[in-house]
Amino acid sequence: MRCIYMRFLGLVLLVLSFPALSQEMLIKDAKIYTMGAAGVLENTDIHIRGGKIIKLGKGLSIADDSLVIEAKGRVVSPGLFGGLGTVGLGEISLEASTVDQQLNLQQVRPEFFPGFAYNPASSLVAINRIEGVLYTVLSPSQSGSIIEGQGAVVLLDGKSTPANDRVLFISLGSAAMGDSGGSRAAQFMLLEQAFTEARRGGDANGHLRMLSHAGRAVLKQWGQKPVVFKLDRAADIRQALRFISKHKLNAAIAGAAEGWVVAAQLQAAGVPVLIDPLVNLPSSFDSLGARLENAALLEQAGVKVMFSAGGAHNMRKIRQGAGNAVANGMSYTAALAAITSVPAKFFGYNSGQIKTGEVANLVIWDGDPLEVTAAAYAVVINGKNTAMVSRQTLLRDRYLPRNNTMPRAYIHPGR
């Protein structure tokens, strides 16, 4: 036990000793994807102080004792959005004691917020961070209720807790029929009842109908706060858009495998989507229209697109999905925006662009960020250089011997 403790302590000291305490930094000679009106800036410097970008320009200089990172023409982008996920809420999916995003009370509890159990020390935080994913939106799930609960943006810096601003999650379609008496039609009946009760209170005697007092208070405050509806079928999306319009909700559709079918309606309603760009084949009768061109067709219709593949262990692969969307007709700018500026704006995250005054959450890449062969060269969070260390890199360095004359496939970990 003492040995395990000493190894953990050693890792903590390693991270703390990394040069991450500089309050002033200069990234020199970068190709900057600003994701804003400035577009792409070639051979440009980024001056960072107090955690924020204070200037963009060429030939900038800072004090001699400040940190300078020579980008040498490398691409710099805003930190990536990992999608809706459970990083910090579950370490091992099949080990119940490590899974905190699920509620099994068989009740409608919109006040459920798994963020209280978020663990910034989860090994999955660093694993995703060193590959450029700097923030995600925690996503709850709840048995017995189509209103799954609340999530929030969280910065994957290994110490931050979820933001105070919440996101409401609602699950519809065939996947939620078990939580609505086996009827898809009942889902909108239950939703209407829940939102009506929240705004009018209980029955004539003030008794509970469907929601707890806390649940009514939660739904009553939802208006301009983000709401995410999880569903795939085009017909269900149309019904959701009617509900969104009636209750004047600031909503997005997650899943949307058949989103391209109703792209015109989504655009007219101003409702963005969160889609998995790799979905190609139907996984249910709700997604019979699934196709790889979904993102491209939605973009062409003027719909704001965000990417989300869900989960926790592999959200770092989201940029590869964005690259596949480009290969299937989506513009490069829109694909990169789908994992940077678009989700940042919808969820209220303050680092979706690279511009003066923005918080400096940046990634320097050793190639095209949407290419599978590229990797993060350096990660800057809140204006500080971050150690490119995770549990995986430590295991790699420990068990792969150096200067071995045999090919890698023949190297035994014990040597």
The other form holds:
Amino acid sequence: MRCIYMRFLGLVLLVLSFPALSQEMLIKDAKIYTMGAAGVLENTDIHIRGGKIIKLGKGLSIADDSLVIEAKGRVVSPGLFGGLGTVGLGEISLEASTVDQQLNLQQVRPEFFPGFAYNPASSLVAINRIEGVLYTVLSPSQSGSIIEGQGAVVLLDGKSTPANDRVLFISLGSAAMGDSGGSRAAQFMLLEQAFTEARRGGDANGHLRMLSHAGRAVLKQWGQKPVVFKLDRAADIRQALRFISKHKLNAAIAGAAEGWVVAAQLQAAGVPVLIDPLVNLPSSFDSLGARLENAALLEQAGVKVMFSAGGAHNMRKIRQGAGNAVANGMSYTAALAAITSVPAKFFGYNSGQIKTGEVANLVIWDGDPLEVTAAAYAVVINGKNTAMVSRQTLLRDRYLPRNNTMPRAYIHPGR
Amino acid sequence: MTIHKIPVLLAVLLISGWQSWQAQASEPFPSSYEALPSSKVLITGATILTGTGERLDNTDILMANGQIVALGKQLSAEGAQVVAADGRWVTPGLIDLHSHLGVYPSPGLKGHEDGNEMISPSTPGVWAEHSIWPQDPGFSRALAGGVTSLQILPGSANLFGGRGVTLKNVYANSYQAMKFPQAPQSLKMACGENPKRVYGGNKQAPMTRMGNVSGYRQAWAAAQEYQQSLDDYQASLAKGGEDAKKAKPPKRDLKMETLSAVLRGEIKVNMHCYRADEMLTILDLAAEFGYQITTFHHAVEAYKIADQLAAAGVCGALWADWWGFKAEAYDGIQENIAIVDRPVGSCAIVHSDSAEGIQRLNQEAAKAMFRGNRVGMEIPPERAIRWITSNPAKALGIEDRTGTLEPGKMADVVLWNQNPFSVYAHAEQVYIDGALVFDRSNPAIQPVSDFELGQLLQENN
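Structure of the form predicted together with its partner chain, please, following the form predicted alone?
Everything in the complex follows now, all chains and molecules, and the chain you saw is the first one.
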């Protein structure tokens, strides 16, 4: 046990103790899942400088040997996308004082952006990062409004704040019926009203206004920024596709438990999906068609698939979901793309690929990244190795030793 | 019960004494489970994890008459249907110690919310089995994940939530026909935040953890009194003569029947408890009133007291990685199960508490095994499989009949397409009491609940 630990620790210390590393790094002998046209590169090196990948190739070298990470054939992938969620917006779900993603004004406020509350020091950030999850899209919710507000991509490096580019969230279907007067039909009525009001400036008398001035400005100027519609039922997806087409939105469908039923329509509309590959139960009358082959069938129909299981604390489970998608017929490449390059492109944070010129946000894996008996070996962000330490690993290291005479409070792992 | 049988029952009640009535009352709602038709099956050349801690490579397993007959090399069996495993893996049927299938079924309709009797913090008189909707589609999904037995528990809103029941994972028109024969009953209890939140929020006891403990103690004290009156009554009957004639049994009290059965050691205690300090409080509570905690459920802090749990002979039924949804779940770590498993005499269990998790107990166990190995514990698959087979069988009191692959045990068996400790593993065939009840390659041998029949017809046209 110790030797494995020491190896990890050694790697971390090695890297942290050389400031020059922020400038340069060489990952030797990796199996690189580029997620681009280059496919999988075996026994290949990655040269990083100034936070970016400057070269991929065999037999590369740098002057300072101490800046070399020997991957020894391990898999290197782009940093993973954990899905839509609330990492950094909530520490303990049932403790309202720690939770900021939910707005309860009972108004329609498209301008609501919980990203202002994002806490990069939240324990959830490191807990997910050390498992290879480097990106998420913060997701807002509102009671009293099917327009949930705005989210944004955030890099889970423990420093960054959410990206400036925003994502609009709209919830439809039975989960949102409490916010639309009890009818899912009213959801499209309310959406039309909001978008129309945004375009026309609202009722001159001010009586029937749904939105604030800021809210109207948000919808009016939304343009081609991403819009995520959350819904599951096939019939609702068809309605949403009509709305998306009419308003020429750059949209994705999240949830989409019955997405496979309307895969052809999604493909024709060029609308990607964000699905949880583990959803296979008719948990409501919106998802009677939920099945494990959803991801595979959507892929086969030519729909761009991304994975998202929501949540925050256990967002790291997303790669298990991806593995299950493969076990149920999806291609391995598409499953890995669903948590790297596809969301990177849709949400616009980078290419989600490993290629020259791209930012060096990478994960070195000690096995198959989609396997439950493998995990991240090292996490590189902006060309720097990061400490594989979280509040959970510290608790683990405090309680792993078997013999202790003083209370565990005197064991200070990580100091 | 059909109507014409009622006079017979009444007659029986009138002519027999309270004792025999009590004996009858102790077995109401009996299991009507019958093993499904099976044939003699020989699985050859398998990698077998027996559930006893052993791994047998390239080994055959023979099932007949619903039982496991033999494990060995080159077994031959006249008239047996032969399944060539060719190195594929065989394990005991998986067992989930903590499920709410049927009581919180899919779809999650208001009309189906039957898992928490939230009218009082103390409802030990209710039985989860009376809430089970046997048509829950979740049973079929769990079966596809290799689950052959499962315990259905009431929820955790109450200090005393009610009785749990162990089922065989077969579809039937009644839960009685799913009920694991002669499995001990259990009691669900809860520590911590849930009872506090549900009742304290309404300015009702318990509002605090000290209120929780006070609530348990008051109830156990009452149960002791009830038990005393039962004992006094029995003693009077035993004396005979005038004493026996005058003796009156205590008034039946369903709550007290459950609690006194715990004190007599007849009902196993499943205690929902997250924090280490609370679990130690509960162990003292159990010592005060002389009963045994069988299992702490969820127990995200069990790793902090793994040695004490093993010493007390208490199982820990745990998740691989859930944490943080409430304050008492804040200290979760991914090594919890492996650390709880580490002491001699330990009883680590991977449980689901989830209609999703129950479908992949093998993956949850794999994650826990991997996290242990990553910190140097050297847990092989033959050890980790116990977390989802023999250890939960032990916690249910059915380990003499299932949970391991040994001659004479129920033929509850899963054939996997590969090492089950992988995200890519599928249960290919599932046998319950020797009957093939799930076959991944044959849709005819895949159960479909009444609820799912005919859904999405329009979409499929």
